[in-house]
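One chain comes next, on its own, written as structure tokens: the form predicted alone.
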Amino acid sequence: MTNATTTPKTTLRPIAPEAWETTARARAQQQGEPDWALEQRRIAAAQAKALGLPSREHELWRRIDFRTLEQGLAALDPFHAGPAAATFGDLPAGLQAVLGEDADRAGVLVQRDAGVAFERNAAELERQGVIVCSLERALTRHAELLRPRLGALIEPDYDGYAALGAAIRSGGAFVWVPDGVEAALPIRLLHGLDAAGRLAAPRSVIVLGQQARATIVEEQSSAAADGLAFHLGGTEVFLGEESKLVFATLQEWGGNVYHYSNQRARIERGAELQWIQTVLGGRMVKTNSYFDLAGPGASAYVHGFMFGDERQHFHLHTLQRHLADHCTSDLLIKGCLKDHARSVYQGLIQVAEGAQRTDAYQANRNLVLSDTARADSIPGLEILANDVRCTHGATIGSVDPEQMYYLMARGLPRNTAQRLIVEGFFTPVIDRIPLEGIREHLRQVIQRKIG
């Protein structure tokens, strides 16, 4: 596939201080990072310099504005790491609250700013041969597993931010589930930003062997603060033949955070991916989620929602890439907006030549709660095979007055009636999230946003 984000011929703007790359490589070398990973950093830094900041002339950047971040980018600190915690109880109360009581029954990794502060693999998972550790630890202890996969799906020349993230990456997780193993417990990966002025660039790699099973929940959380912060993330997921992964990303940054991430998954023969994505926080959010159905009979079921208020701006780009025959992908993204919030959904189904008997669906449904909010929906198809079923659709509307009248006529206040309608709108996605504690938390966030 031709790179969908090739930067137009424009005057390049420097993306970050060159000293960042030098410092990142020096720190990684001190930690024992292997030469091949250091070389990846060097190449990515050269590409970041060549690409510069993404231009708004490009289609995927036309509808989102990172200029405020660009002006303050050089002042951010990409190397600050929160203090390590020897036990779960040593973590800040806010992070403990996010993980909740279920943390004792899971493999857990917690990142604070640019470094992993706490990692604990449950004994049940260790007995199964499941690995849950920081990416830095994996680079020294599991390099043979990591080398063919780190950077294999997120192309370092995708755009300037992706290249920068590869050059200065710090933290992130490595998860390995061996062939034939069904992980006995869920795995939870928490990313937190402690304060303004921070830049975090974690990279995570998740691998399931043949006929393996796992549930992984990635949570991104911070309190609101004065001043910019930037989360520059990347996740690469590899599903072996006949494996099954339930993966949820729950984003709830404070209102000062800019967020940019690339998430990629490669799904082999007969494997199944259940992908849940929620976008609730942040000031300006851009997420690219791409799914390669690489083996016959592979399937991906993608469900997500965005809920923006005040002046939040969310941009979600998805790619369902059918590379083999008899594959299925089913995507539903829902959005709800109030105040002056804005969302942009851009989705593309690609069917390669020879990917016959493809069954692909893509839908984006939006609920607008105020006259000043705006939702844009841009679905698309690129089909090079002739025996396929591919459909897409999009809707943008307001709360049904008849539904409001029905509820209010039975004694419910307007706000309560609206809350029930919005909760019902999101329920099909929330019900797919694997942990009840997280489902209840999301319901509370929705209630808080409605007011």
Contents of the next structure:
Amino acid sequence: MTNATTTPKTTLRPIAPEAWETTARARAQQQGEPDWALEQRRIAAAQAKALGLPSREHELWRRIDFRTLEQGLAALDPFHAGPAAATFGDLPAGLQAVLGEDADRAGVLVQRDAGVAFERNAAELERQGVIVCSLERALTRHAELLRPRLGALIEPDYDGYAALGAAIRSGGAFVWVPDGVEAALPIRLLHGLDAAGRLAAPRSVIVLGQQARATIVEEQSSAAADGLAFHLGGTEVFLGEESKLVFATLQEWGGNVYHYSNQRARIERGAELQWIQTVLGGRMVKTNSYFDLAGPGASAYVHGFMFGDERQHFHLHTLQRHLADHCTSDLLIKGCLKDHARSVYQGLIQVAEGAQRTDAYQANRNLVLSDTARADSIPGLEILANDVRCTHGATIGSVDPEQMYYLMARGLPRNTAQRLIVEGFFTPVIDRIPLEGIREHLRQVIQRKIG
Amino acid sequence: MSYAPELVIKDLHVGIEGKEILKGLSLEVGKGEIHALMGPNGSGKSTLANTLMGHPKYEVTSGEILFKGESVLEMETDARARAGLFMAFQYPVAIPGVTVANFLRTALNARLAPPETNGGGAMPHKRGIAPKEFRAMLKERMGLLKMDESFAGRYLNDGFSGGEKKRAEILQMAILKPEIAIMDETDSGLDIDALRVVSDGVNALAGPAMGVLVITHYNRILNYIKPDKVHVMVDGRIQVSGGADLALKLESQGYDWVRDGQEVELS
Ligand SMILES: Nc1ncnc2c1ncn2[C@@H]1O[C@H](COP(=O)(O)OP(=O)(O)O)[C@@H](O)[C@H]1O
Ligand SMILES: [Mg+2]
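Let's see the other form, the form predicted in complex with the partner chain, since the form predicted alone is already up.
Below, the chain from earlier opens the complete complex, with every other chain and molecule after it.
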């Protein structure tokens, strides 16, 4: 169920104008992109054409409705990029506000629509040999580091959208933390969509060397706008042996944005990934996050939440893939839905043959605040080893009336009581987010959404 | 001397899921008074406490509850609490992810907010007591109840021991300063040291500004909290009322003599 190519396609539905791919490639060539990367684009374009739009019967596409996007896709502009900013102060106030006052204590990269507008590595990181730059720049300056990694984890033929994203790739970040280096400052990656009508297809590559350590926060933010916009993202994360990465990906698009992203992490022997994902914005949102426990003793701790209101619709798919022995994966995804919002969590634990002593845990907890909201949970296990401990569980419920009564018996008005319960529900995830400024911001967004 | 009790319960009949539990209960509690309500398990003590707080499951079929001279029957639970009614729960509910400090500050701000801003349900945010002032107050009240400072950062009732839950209830009472406090079996599940601490806390808070209704089915707690009046409840009604000595009689003779229907007025 995790690979689109296994699903028979009845009718091919063309995905996007062919001119996009030729234009994207011509522009990339002009910017000095190496031949191998151009060739990747060309192959991906052929695959996008061959695959077409994902079938609505496909296991991973039938619980989310991208029809409005499909109809409007060809009219989007996949090349518009916000103007480059010479200094942080030249960025739009809204984006500066997202990064906040902590921004000068971090390596920062800001993308606007389809292009990176601002890159500023911190001097301390620079001294350590930590690289934080746009993927475009990395393709000219650090091509030898990228070549074995760009496209190595996201299968180019995963589905039509993923192939399209690789063909018209626009922006994204490259982060490199050398062996043995503990990055002295956090790294902040921000993507904004300036207006409706834009399509951005960033691809990011993050590499931690052996025993390296880093904290990376990726934020996606836009003001609500009239009309479609589309974020078609891809992130590939490589954790070298015994490295440790805290990676937070926080999505807060305006209500007009369609979001589809593929996120992959490969975790080598003894390395540890702390993955935090929040989904608050967007109209239709679909993410596939795969965690490959590739070397003995690797671990992945995944904590995420989604909070939908109005007609938002989220589909989170995760895969904990245990490829080696003695690995741990521990996943908790929480969902809260109000109004007519809907969420689908679809999670799978796969344990390969020989991946003995696997310890895998998957939990999905949902809080449904209105009769018209809906949460679905589809857990799965595929276990090919015999000495493993795997558990999964899901709950879907409304706010406990006894909790409401208890809080109201202390004088809290009904909606304040509900806000506290929902905040409390999200707290275990929020507490894992590395920067207090962001934690406080998320609490405010949650409060606003509760209304 | 004209006496206007803070809480007046008149001929109260209450049902749950169609079954009548309170069958004509009358009781008055004034400020500065400590009343004990005793009765065997299942006699309806918690039903009374929850009816006073407005639990939606309990249906008042007839009778009246007046608080400060006004009927509370049409008031929602939160409005009753803000008006100054308080119940220490027999079984406090856990609220995971919400710290004791955050909860108490929110509750105190709700209690302090002028009534009109609370009417619509929405609470003004970031007003009310200053965080620093609140922290000092919390520290002082926690000290009174011999609670460790780390307690403020724990999630409300989440993983609390029985004794910690009861202390947390009294801490809430100490912060919110109600005018009438109903303590539903606060003594149950407490060891003797905890019972002493909790009772000392209640005694320190009780005074001319607060009336207390101590609900219990043992009189152990009444060795520490001295009631002005004792009421004995059996089968949804107060059968006997009297002074502190009534509790002693219950201890030696049990409830059977009350159950037998002898309406004795001791005083
Ligand atoms: N939620 C409920 N649903 C049905 N019956 C209840 C409920 N709560 C209490 N009762 C019944 O009401 C009666 C009184 O209970 P309660 O008020 O808890 O007594 P007490 O606190 O004195 O032990 C008991 O017979 C009990 O079974
Ligand atoms: Mg009881």
